[in-house]
Each structure stands twice: as C-alpha cells, then as structure tokens.
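Encoded as structure tokens, the following chain is the form predicted alone, with no partner shown.
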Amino acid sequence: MSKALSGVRILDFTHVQSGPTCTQLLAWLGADVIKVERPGEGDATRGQLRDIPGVDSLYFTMLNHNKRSVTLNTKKPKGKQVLESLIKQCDVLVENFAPGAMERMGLSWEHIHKLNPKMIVASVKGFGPGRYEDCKVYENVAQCAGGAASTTGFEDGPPVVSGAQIGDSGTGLHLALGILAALYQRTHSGRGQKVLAPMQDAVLNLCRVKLRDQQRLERTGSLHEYPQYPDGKFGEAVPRAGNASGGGQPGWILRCKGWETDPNAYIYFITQAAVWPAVCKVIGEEGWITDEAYATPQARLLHLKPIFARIEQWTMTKTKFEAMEILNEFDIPCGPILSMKEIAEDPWLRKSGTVVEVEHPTRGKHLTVGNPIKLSDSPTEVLRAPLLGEHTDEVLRELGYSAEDLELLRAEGAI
C-alpha cells in the first residue's frame, strides 16, 4: 500500500521537540522528511539527557523516526546553494527557530517564495503577533502563558505544569494539521503559504474548557462542578480544581488497595448520572438511589466530597485493575492511573503499535511511542532515527550532485 503522504517532501529545519514532533508525524504518514542539521553537531537533543555515552539520546531518537539526516553548513556559499536547491524541490519547510532567525539566515518568506512559489513555510513560535512575539518560549513557559498552569493543581497549592508536553508536542500536532490543510489548499490554488502555530495559542486551544468556565464564573459567581462548591470560595478567575473532571460529570482520583506503598495505586472514578444507581449498588449504598440528598445530579453537587470519600472506602478494598473489571461490568466510567513502567510493559499497547520497539545501530533496541493516528489504508512502520548526516550523499545525489560535486562540497566544509 502507498502511504498517505507519499510524494510529499518536507525540509525539516526543526530541533528539540515542538518542530520534530510535527515532522515525525508527517514522516509516519509517509512524507519524505529531510532533516537539515549542522555538521559535527546536529540537533542539540542528540547529546541531551544521554543514558549511553557517545550515543544519540532517547530524547532525539524518539522524536526523529522515519527521517533522513543531511548535514549542511549554510554559511558556506556552496552550502547555501545546496539549501536553495532543496527549497526548490521540496513541498514544505518546517522551522522552530527563535523569532527572526530565518531572516538572519537569508531565508525570508519573500526569498523562499521567489525560489519556490509552491513552498509551504510552517513555523512554531512561542507567541503570535503582540507584545511577546519576540520572546523565546519553552514547554513550561507555554503552559503558563496558555492558561494551563493557573488552572492545574489543588486550590491550596501553587500553579502546576502538566507532565504531558502540551506546549511542545501539542503545538507540533497543531502545526501538522495546518500543514496538511495548506497542502490540500495548494491542490486548488497552486500556491504555497505561511503556516504559523504559536505555542501559547496551542495550549489555550487545549484549555478551552477553562476559558468556558471563566465566562460562566463571571456570570454566575460560582462553578458548581468544582470542589470549591458548595463553600462558594471563588475569586475573579477560574481556580485550580484538583482532579475534578472539568465537565458535567463529576470525577475524582481515588486510592486503591496498595496505595500505601505504590504511588500509582489509584483509579479515576466518574459518577456519571446515567449509572448512579449502579454506583450506589456497587459500593453498598442503595439508599442513596432514592434519598433526596443524592437522587439527582444537582443535589449531589452539594455532597461530592462525602460521596467520593465513601466510594474510596470501596476502591481501597480492590486493586485498580480489580476495580476496573467490576466497574466496567456496570458501564461506570473509570480508568487506572498507569505508571510509565506499566505503559511500557502493556502487551496491548505493543500490539496496537502505540508502543514500539526499535533497533538502532549504536543504541540497540529501545522503546518509543508509535503513531497515535491509525489509518486503515496506510499502516505506519516506525523506522529508527537517522545518525547525524547519514543521508547527506543520498539526498544530494537525488538533487543531481555528482561524486565530484560532493568532494568539492566537503572540501569547502559545506557538508
């Protein structure tokens, strides 16, 4: 079978996480992604957080599968010529440099568009146009500026950033969607365009329910599904809600059997209105089904803390997996708190290709995350990340460079 993006060639000027997340996803979907790196150095993450001396780090290998690596010194005249040849023959250029870096390299939108009017130039930046647009941004800064940190954590504690990389990887996913839209529009217009995904914007998009709650709070003065209710202790901004679900169905994280020694012996439990009678029967509180204090969702909002305390008495008698089996029989929404060790060893995630084992020439076998998007006509094969400059000769030969040309380029230090 052909791949969904077969025939699309991506010029990958990205590094660290936000950009590589985007280009790796496009590579998984079948695009030919050519990663341009500095000779002798490459992507900074090759050497960051190493667990094996002298070997590309997991940080790099897990973000750069299915790509080809070309080393190119664009400060050399012949290196600049090679780059312009690549621009002329690629469909998309993706970059996540600091603001103004592309222009300082002589790669303004106008120059790129002149070389290739069909080229799509896609960029990750920290902020969109405005007072902060020239600021450099990293993962946790994006989470803070996008509203995630201020609404995460418990009400009596400080703002907390998420373990999920919603700033970097979240923005990369948004950028990939923008690129696909621009590629589709090009089939009608014949023109390339600029695609911008600011990290602040991407985080806010993932926090939209909190912007919803801000408006509700301003109108009503309280948020009934938050743990602060019914005490009524609300300020002017959406507060931190602990483990509340953020939706219309109250939920909380509860201890399970073994919690004293296992930091992840917990389960997320949702008291969905449709299965409330089943919840009552499971925990042995059948009287709550008809009790006016508990019989309706609105009434239960006044008693969520004691309700979850009682449910927790039941969950603490079961392991999280035992509780899952029982609760699923009654269609009660729940989920185990899985550790990274449990996820890494989950046979079903291996079978689905969500967790993949890859062989690397210097690292050996290692686990990585597979493509989260499953296409029935375009199955993903996860290939190892490239060594630094591994495909330089191969790519340049495709551009028409001869063996003699490659020798001259090396002599100049361009590759």
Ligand code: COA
Second form
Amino acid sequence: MSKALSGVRILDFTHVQSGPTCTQLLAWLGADVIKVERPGEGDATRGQLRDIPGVDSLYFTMLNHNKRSVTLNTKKPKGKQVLESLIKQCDVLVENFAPGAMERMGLSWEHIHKLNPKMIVASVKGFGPGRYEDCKVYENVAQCAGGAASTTGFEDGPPVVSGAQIGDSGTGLHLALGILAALYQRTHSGRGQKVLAPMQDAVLNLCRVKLRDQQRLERTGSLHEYPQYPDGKFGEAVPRAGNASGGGQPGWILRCKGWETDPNAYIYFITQAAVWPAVCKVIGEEGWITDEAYATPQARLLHLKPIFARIEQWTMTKTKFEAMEILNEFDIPCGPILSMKEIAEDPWLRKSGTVVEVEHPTRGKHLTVGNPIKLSDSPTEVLRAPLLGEHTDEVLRELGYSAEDLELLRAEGAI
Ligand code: COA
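Write the structure block of the form predicted together with this ligand for the protein whose form predicted alone appears above.
Up next: the whole complex, starting with the chain shown before.
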C-alpha cells in the first residue's frame, strides 16, 4: 500500500530530540528520510544515557525509526559536495543546529535555494528573531521561556517543568506541520521556502490558555477556577494552578485506594456540570443536587476545595481502576494516573500500534512509542533506527557515486 508521503525525500540534518521527532514522524508517514551524521560519532544521543555499553541508546533508537543513516563530514570539501548532491535530490532539508551553524558550513538559505529552488528548508531554533536568537536551547529552557514552567506546579512551590517534552517533541510536531504545508504550497507555487519553528513559540502555543488567563486576570483581578480563589490573593501574573483543570469544568487529582504505598494511586476527577447530580449520587451527597451552595457551577466555585475533599473520601475507598469503571457508567469524565510501567504493559496501546516492540541488531528487543497519528490509507510500520552510517554506500550509489568514488571519499574521511 502506498504511504501518504511516498516519493518525498528528506535530508535529515537533525540531532538530539526536536528535529529527529519531526523527521521520524515524516518517515512514518512514508517519506524517505536520509539522516546525515558526523563520521565516527554521529548524533550525540547515540551515546547518551546508555543502558547497554557500546550500543546505541534508547534515546537515539526511539527517535530515529524508519530512517537511513549516512555518515558525512560536511566540513571537508568532498563531504560538502556530497551534501550538495543530496540537496539537489531531496525535497526538504530539516535541521536543528545551533544558530549560525548552517551558515558556518556554507549552507545559507540563499545557497541552498540556488542549488535547488524547490527545496524546503525547515529549522528548529530555540528562539525566533529577537534578544535571544543566538542562544542554544534545550527542552527545559524552552519550557521556562515559553510560559509553561511559570504556570506549572503548586502555588506555594517553585516553577516546575513537565515530563512531557513539549519543548522538543512539541516543537518537532509544529515543524512537521509547517513542512507539510510548505510541500502542499509548492504543488501550486513550484517554489521551496523556509520553515521556522522556534521552541519558545511552540511552547507558548501549547500554553495558549494561560495567556487567555493572563488577560482575564488583568480584566477581573481573579480567576475563579484557580485554587487561589476564593481565599488566596492573585498577583499580576497567572499563578501556578496545581492540578486545577485548564478549562471551564473544575477538576483535581484525588487519592485512590493504595495511595499510601503506590505513588500513582490517583485519579483525575472532573466535576462536569452536566453530570453533577450523578457525582452527588455516586459519593452519597444527594442533598448537594438541590442545596443552593452546590447546585450551580457558579456556586460550586466557592467550595471547590471541600467538594473535592468529599469526593476524595469516596475515591479513597476504590482503586483508580474501580473508580474509573463506576464513574464511566455515569459518564463522569475522569482518568487514572497511569505509571510508565502500566503504559508499557497496556494491551490496548500495543494493539493500536502506539506502543510497539522493535527488534534491533545490537540491542535486541526494545519498546518504543509508535506513530500516534493514525491514517486509514497510510498505515505505519515502525522500523528500527539505523546503525551509524548503515546506508552510506546505498545512498551514495543512488546519487551516482561509483565504488571507486566511495573508496576515495572514505580515504579522505569525507564519509
Ligand atoms: N559534519 C561536520 N560537522 C558537523 C556535522 C557533520 N555531519 N554535523 C554537525 N556538525 C557541526 C556543526 O557544523 C557545528 O559546528 P560549528 O559549531 O563549528 O558551527 C557543530 O557540529 C555542533 O552543532 P551544534 O548545533 O552547535 O551542537 P551543540 O551540541 O553544541 O548544541 C543544541 C546542541 C541542541 C543546544 C543546539 O544544536 C541548538 O541550540 N539547536 C537548536 C535548538 C534545538 O533544536 N534544541 C533542542 C535540542 S533537542
């Protein structure tokens, strides 16, 4: 069966997490992704956080599925020549080097555009144009600069970064979307273009509701669904809201049976207005259905803490899975706090292809996260990540290099 991006060739000049997330996604959608790495060392993540000595790390193998790896020293004239032939043959170049690195390699947009006017050049940078544009950036820097950290955590604690890699993988997703749009526009315009996804901007996009709340706070001086209301004080900026729901339906994380020993025996509970009578019945507080202090969403905002404390008395008598079953019968929105162990073992995620077991030649079997985006006409096959330089000869032969050329390039250290 053909794939959505069959025939699209990507020159993958990415490393670490943000860029590789993007190109891995494009590979799952069917693009031929050729990852260019430095001879001898390759992407730094191959050697980071290793769990098996001498074997490509899970960090690398879980971010580089379905790609081909070519080793090329682009700072040697012959290596740069090979890169330029790749540029002429590919549709998209994706890179996430530090600001200025591409130019230092002699690969300005103008130069690339001259070599291949149809090429799309897509970049992740930490910041867009402005005071920090020259800075190197990693995940947590982006979470802090994009508004996520200042709005995450509890009101009496410091800013907190999230386990979700919204700075890296979140930006990779944004970049992939930009690339697809540019590929589509090219079908009409015939021209390539630059695509830029700054990590600060991508994080802010994911924190959109907090900028909403900043403006609400400035207008009204208070945010009624935040735990600071009604007893605490609001300052000038959106405060950290603990586990309060970001939407108009109040929610909180509540302890379940076993919480004393299991750090994940919790459930997220949302007191959606539509099912308030059902919530009252389940916890045995039928009186709250008509009691003026609790009957309307507006009235309940004044009593969220005692309401959740009472619901928690009930959830603590059930495991998170028992509570899920009971609450779902009544259509009450809730969610178990699943540990990574539970997710790794989840049979439904395995069945959907979102958690996949992959065989790797040097590390053996390992688990990975497959393509979370499901297309009915473009199924995803999750293939193992390439070994360093595994496809150098194959790709260069496709570019027209002979066996003798390859020997020469190898002797010069260009590949
Ligand atoms: N052949 C020869 N040289 C190569 C090469 C190749 N195949 N691939 C990379 N290089 C060189 C680059 O040209 C650069 O050299 P220069 O410093 O002389 O210009 C060098 O390798 C290192 O690149 P750099 O990007 O500076 O790596 P770093 O390890 O110092 O920094 C980041 C890593 C992630 C901080 C930085 O790349 C960055 O800020 N990227 C943009 C934001 C980003 O994506 N961050 C998230 C990462 S998950």
